[in-house]
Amino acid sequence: MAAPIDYYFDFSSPYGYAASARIDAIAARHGREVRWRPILLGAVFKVTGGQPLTSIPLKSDYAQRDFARSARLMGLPFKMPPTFPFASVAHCRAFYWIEDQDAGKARMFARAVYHRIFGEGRDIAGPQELGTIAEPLGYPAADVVAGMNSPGVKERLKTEVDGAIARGVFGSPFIFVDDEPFWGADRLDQVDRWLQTGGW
């Protein structure tokens, strides 16, 4: 069976939202299955000596246009939450948490996430809300909370942060159909050409 393939993300991206809705469709139109892998580009800037596209002169305007553009297109609500960017530490720990004992529940809980925050512009204050999010995918939301925290998935994601830079990951989201590489919502097309004719 062909690897899976990785796509990797910060809940603070809109782009990255906007690739959650189509990554898995085009994925398994080809056989294959995606591996989900959320990523902080606060660590990932300290090595680019990148910032937000909100926080470059002349870029800022632009970029929060076509954040909404690019929504719309893909048929997704979108509204700027209050705070942006904003750290996604806890986001990225939940989720890997929820991982560990159920990768669709993960993916479930990823795309609640980003539709809270870029469908309906709100913000998310902190692990207890996040562990909310995570009930009706049947975990209390305590125990969300108290997994987030552990030592193991701590380690979790600063191993993924450090291997996703090690493949020269430099944004979100970033997608590896095998070892090609693949950065922007704008290039799935590109992905689902490539899985269809193998590469050119």
Given for the second form:
There are 2 protein chains.
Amino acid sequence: MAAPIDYYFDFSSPYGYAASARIDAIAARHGREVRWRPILLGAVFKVTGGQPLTSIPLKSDYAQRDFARSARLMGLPFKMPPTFPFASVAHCRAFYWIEDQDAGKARMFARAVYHRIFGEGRDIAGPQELGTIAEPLGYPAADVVAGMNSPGVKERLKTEVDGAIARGVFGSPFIFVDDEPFWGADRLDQVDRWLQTGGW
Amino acid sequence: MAAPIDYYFDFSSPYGYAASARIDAIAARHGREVRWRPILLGAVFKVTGGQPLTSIPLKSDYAQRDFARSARLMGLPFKMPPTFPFASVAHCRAFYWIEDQDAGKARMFARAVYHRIFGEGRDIAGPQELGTIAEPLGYPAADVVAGMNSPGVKERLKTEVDGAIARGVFGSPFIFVDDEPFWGADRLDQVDRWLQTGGW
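What does the same protein look like in the form predicted together with a further copy of the same chain, given that the last one was the form predicted on its own?
Full assembly next; the chain just shown is listed first.
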């Protein structure tokens, strides 16, 4: 089997949420797996000078309209959470702790978190709530919270963010097919075609 | 016939160039016309705090790759001009002077200018060269250059830019179907669908 696709995203990114709904199916169609890689856009923006879309005048109103309109077109439930943007450090750490146990369950966890935030439009109050979301996957909330605070997981997140910046990631979602970079949920059709044709 | 679509673009925008190749055909399929509206992103960015894609670290390399890759996928010739980004005031003024004579010829002029810049990857040296590009359309170059310097045309460009900002335009291309805004060449399929369905 060919190398997995790398899918970088921030849990606070609506377009990352949109991509999460399609990326596994696209990869599977071409016999590929996906490595889900949550990162912190805030840390990336310190390097790139970027800003959240919704903090830029004029762009903000458009972005919220576009999130909702694009989601409707995909048939994806979408509602902005009351707090936006928000810090997603805890979300990432919970993901990487679970991934160390089982990568498939980490993906299920990420989907559940994204659904809670942008599908149902709910804030996630803190580490305890992330632990609760992990419970149906078989992990006691207390284990998840303890894991999130472990030095190994904290270091792992830092390594992933640094690695993403080193590869040129500057937004979310950001996808690599082998070494070919694709930025944005609106490039998923190109990702699909690239996987099929090997490039053009 | 329903109201025309408004298509705002900057002559220095590669994605504006990409959209120029499709927008008229999309509109025509649904019995609509297109009002081409060149504007100055530099003036818009003073309000929005935006920057040219290629001036932002990390984004720059990606953007140039994405321009070329997206153009290849569309079968559109694409080559970056030696000078980029560049001031497009003269281009806009020439367009609006021609439009005052004949809107259809102004569109042909805009396509010819875009083709020269991003299809052939050539700088446009100044007003005289813009006049020369207009000659095959039936306008002596000297008339175009004189027209570009008329107070009415200068004022017209300012009015168009101010009007674009007032409508929420913050990038190029930017398209309105009735009052529905679409930003980016990668939203053209949505524009097509919106025209067909009246929204979703």
